[in-house]
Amino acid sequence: MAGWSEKVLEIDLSTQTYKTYPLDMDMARLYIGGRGLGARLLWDLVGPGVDPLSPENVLIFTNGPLTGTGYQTSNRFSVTTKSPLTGTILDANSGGFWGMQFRKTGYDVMIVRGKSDKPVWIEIKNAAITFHDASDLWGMRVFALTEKLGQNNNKRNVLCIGPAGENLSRIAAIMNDRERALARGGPGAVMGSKNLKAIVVEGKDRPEIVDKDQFKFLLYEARKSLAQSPLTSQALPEFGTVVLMNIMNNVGALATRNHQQTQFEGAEAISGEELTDNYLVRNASCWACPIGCTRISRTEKVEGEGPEFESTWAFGAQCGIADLPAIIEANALCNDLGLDTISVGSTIACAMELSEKNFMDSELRFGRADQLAPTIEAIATRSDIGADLADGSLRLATKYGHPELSMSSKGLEMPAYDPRGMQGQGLLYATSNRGGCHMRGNMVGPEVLGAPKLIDRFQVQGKSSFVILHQNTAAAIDSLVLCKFTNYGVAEEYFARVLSAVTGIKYSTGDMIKVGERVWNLERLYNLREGFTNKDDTLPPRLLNEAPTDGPSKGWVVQLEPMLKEYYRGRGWDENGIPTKKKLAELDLEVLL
């Protein structure tokens, strides 16, 4: 069926064999691809009591119908597991060359299971599958060996981990294409916990097209609505991701130094513009990719990708930092040894909150930047300060008596934006089956940018109404899988008429937003299955009792508990937050229990 390449690769590192099988094609038009079609293996595949760094959880890499096929932006591709930092199901999905390369080698899904004996790397060649001996790269760092293993964008692709997957820590990330990360949650330590060191794909099979015409035409009109975008045509390739510094800060929603406060004296000094004006080498896009916001800086010691909004502001806002040389040498150090450059501000800066109240022996202060690289290395190799560090903020903050002063939710470090200047944001981090992100359903564009439309940001009720259908919006672009960033130019119906080009099957916009709400409750019923409850679905206290003192956000904490009823109302679920019999049938998951 063309869509889909309608096989699975599923490999066993215990016994360094590997087997072929047709994909199940009702599970796929249930959950077409990605985020949506991983979270259904992973329930058949690791059930309740797996510890995630034991041979018994799997890696679950996944495409889409999309990918491949040159549609904007469908150069991604995604990974799902049991996260070691949060014990939720995970997914993570990366942008850059190596999704498109695995699609081309005929496979929609490979199932990493097992642990190896020694260190090993995998190459599929097309229809071949080789083991290689990875001892001697066992430490190389992520740009090094990226470079051996023959990196070539647009012909052979490496994904690999840096020393930090193999010391398991639990917010190490896994890199492919150098510096593009599945970056979230911890699955570099999962890698690392099978001895598996890199997979190298190279491919030569052209995804198939059902209605070429239709296709063509869809992605002429989507060019042409990402043209006439103001922020996909010029915010984001004019100054990256980081344009969002100034206006987060200016709306009084920047998370400071550990969220103490919601706006930044020395946020100037590291916006998109600065960066632009001083450090920018030259724009760099994804496979088929309009947009181009990535940015390629300088400093006097390292020149590559980023760094993006989140990375600057971990390093930067939220660790009382305004040196922009060294942020993005931070970043890049964080890339080079795979690392999660939120999770590891965040923890960071909580390190330097608890130091600064005597409740840590450390130096780390805010506003320090000469400590950001050797507490870095530190974390990757869990080395002095970094044994403490390496497993997050929230295993930190409650080592040394005081877990509530890691800003995370369901133990998943958050984001830039303080919920305190954002209501729905809060009500999105503490509902996100992952924990604490912005990319289940980001409300940064109706609470701020104004798209698609402007909504009121301090607004609590009616709100949950916007969270949902974000979050069910997102993960239906999860499963495709595309750039969350051409929905800001791009509206979903065109995503559901170009995957019934793809396909033949049609789809309509209802369809695809079902999908990604089939893949929400799913996510939720494997959390439930993991002991995770509704007291789960919350925030640090800070966040919930302590109002900023000043700045547009003066006097405002985040109202959880009238929007969180409202959202268990909203989604079908009962008043504990369990989905509800008829909400299950409705979306064909009854069969799961």
The other form holds:
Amino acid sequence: MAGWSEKVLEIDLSTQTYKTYPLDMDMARLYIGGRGLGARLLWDLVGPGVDPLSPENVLIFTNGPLTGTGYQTSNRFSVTTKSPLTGTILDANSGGFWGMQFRKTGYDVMIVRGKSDKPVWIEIKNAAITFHDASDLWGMRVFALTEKLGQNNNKRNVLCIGPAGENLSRIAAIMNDRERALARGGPGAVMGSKNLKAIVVEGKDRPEIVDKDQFKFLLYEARKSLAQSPLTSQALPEFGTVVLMNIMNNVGALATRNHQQTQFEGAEAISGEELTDNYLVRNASCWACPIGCTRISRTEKVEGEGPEFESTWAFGAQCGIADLPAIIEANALCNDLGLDTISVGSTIACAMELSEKNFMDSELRFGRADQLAPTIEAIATRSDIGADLADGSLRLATKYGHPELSMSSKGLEMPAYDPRGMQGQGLLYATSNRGGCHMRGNMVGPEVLGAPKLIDRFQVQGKSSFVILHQNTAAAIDSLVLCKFTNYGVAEEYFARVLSAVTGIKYSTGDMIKVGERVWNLERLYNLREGFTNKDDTLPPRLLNEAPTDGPSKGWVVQLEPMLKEYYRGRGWDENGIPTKKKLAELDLEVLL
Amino acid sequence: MIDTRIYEQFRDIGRDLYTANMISSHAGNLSVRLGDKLVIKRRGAMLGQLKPHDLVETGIEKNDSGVALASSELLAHRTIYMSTPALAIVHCHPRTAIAFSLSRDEIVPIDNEAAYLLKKIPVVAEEFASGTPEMANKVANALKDYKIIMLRGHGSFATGQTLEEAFLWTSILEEACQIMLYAKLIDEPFIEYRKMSESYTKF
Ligand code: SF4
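Can you give me the structure for the form predicted together with the partner chain, which would complement the form predicted alone we have just seen?
Next comes the full complex, and the chain you just saw is listed first.
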């Protein structure tokens, strides 16, 4: 059937064997691909109580029916696993070229299970699988390894872990195409625990499209929309995601010094404008993307991709550091070592606060740019202070007796947006299935940027309906798998229509959002099965009790309780946040119970 | 208790609809979704001059407080919320669009802005074009695929994340219909300027 290759590849590292079998097409129709399909498969494969770093955990790589078709941003793929950082269901997705190449090998899904007794790397050439000894590659950093395994953007692409994943840092990323990351929640550690160093893909199958005329028309219309939206035609290509630095600072929603403030006096010095003026070499983009938000930047010491807004914020405002070259270098170092920049930056900030308050004995202090690189190296190797930081901020802060100083939700460090200045964002973090996350629906569009329309960011009543819609939409886009930035220019209805054109199955906008709702509820069920409850739908006490004393968000804390109540009802869950039978039946999820 | 931030949106969009000639004095209505509730204009209130007490809050699925006072179109609004991702609905009577709806099964704009943003607007028909379950289902069904649709001889239903967004689609539709009307009056052959123009009718 067009849209899916209909093939699953299952690799068992314990025996270094593999098998292939047909994809369950009823499942594919309900979950589409990417995050959705990954969640559904994880439900079956990793039952409750499994240690995420044991051979019983799996890594599920999925693409989607649009991947590799050439539709704008159809370059992404995702990985699903049980998170070693949070213990929740985890999916992370990434752009670049690897996803498109993986699709061309002819598989929709690759499941990696077990554990190899010695380091190994896998080569997938068209459909053929080869296991290679990776003993001599173990310990290598990402950039050198990518080059050694022969990355070629159009023919051969490399996905791998760096030393951080090998050393089981719970904030380790899986890297692909050198500097693209499946970053959050520690999937790099899962790959490390399996002794799997890299997966190299090379393929030649082109995805089929059922209604080519309609596909062409939608491609053309989407291009017009992207060219017309100021966000996708100007802000992102000109300044990259870092364009948000000044914007968030101006509205008083830029988390600063471990969320002790909501504005950073050094924001201008680390802004997208500053990056463009003084450090930008050129723009770059993922495969089939006309937006091109990627920056290639250079300092005296490094040249490479990034930094993204979140990374710049994590090492910048969150650590109280206004030194852009040091931030660019910290970002590059994380990429080379295979680390999640958000969690690393926020964990360092947490350690800085613990140290300044004498809860922890270390030299770390806010504003010390010189401390970034050595601390990051220590995290990747688990040496010295890094041994504690490698487990993320919640375990760190708990160890030193102050868990409340971890700026995380369900154990995942929150990104840059301080929710005291964006009420919807607060509800979003608290209810996100993989923990404090801005990619599970982001309220920055409606609450700050006016996309599609501006809503009052301090409004509490009715906010849940926006959050629910955005969470469902994000889950649908992640299941397709497309880049969320297209959604700043192109409405959801395009996604439904393009999916229909590619697969020949009729999907309406409402159907797409329903797929997202199904995925969201399935993830919720997974977490409930793992023992999470409504008590985990919360935020650090600082955000609930300590109002900023100045700036545009002065006097506001997150009004979580009323929003959460409304949210549970709006989702069709009971007052304890458990999906009702009726809701599950409506979403074809009843069969799972 | 309805938040004043929400009342203000109703008041402003209601007034704009009236001054834009999209409704007569007491017609049309607006609603927004708040989780599992919705807020809708009270029956008989003037959309151009809404007061806080003109808004009624009720459940999306089942009736609760004040429901007898709600607009006669409540059923349609409920059905739309239950079957689409809409968070706001604007229903009004754009006159040129209504005129076109009397002779067409779909309205395919010819101007650039509407062609770009709306592609086409389906027209659905119902014998009792007001307040019946049949009409509510037809309208909601069409809105699964389109952000704005016409109910023949009655008016438009537009959805969005905000009232402002739904109002935007409404005003674009009416403007597109006025342009088509003028083009008809000028009565000269139409020179197609859009690439793949036939695809708009298939959207
Ligand atoms: S917008 Fe940026 S992240 Fe998204 S596909 Fe394009 S280049 Fe990649």
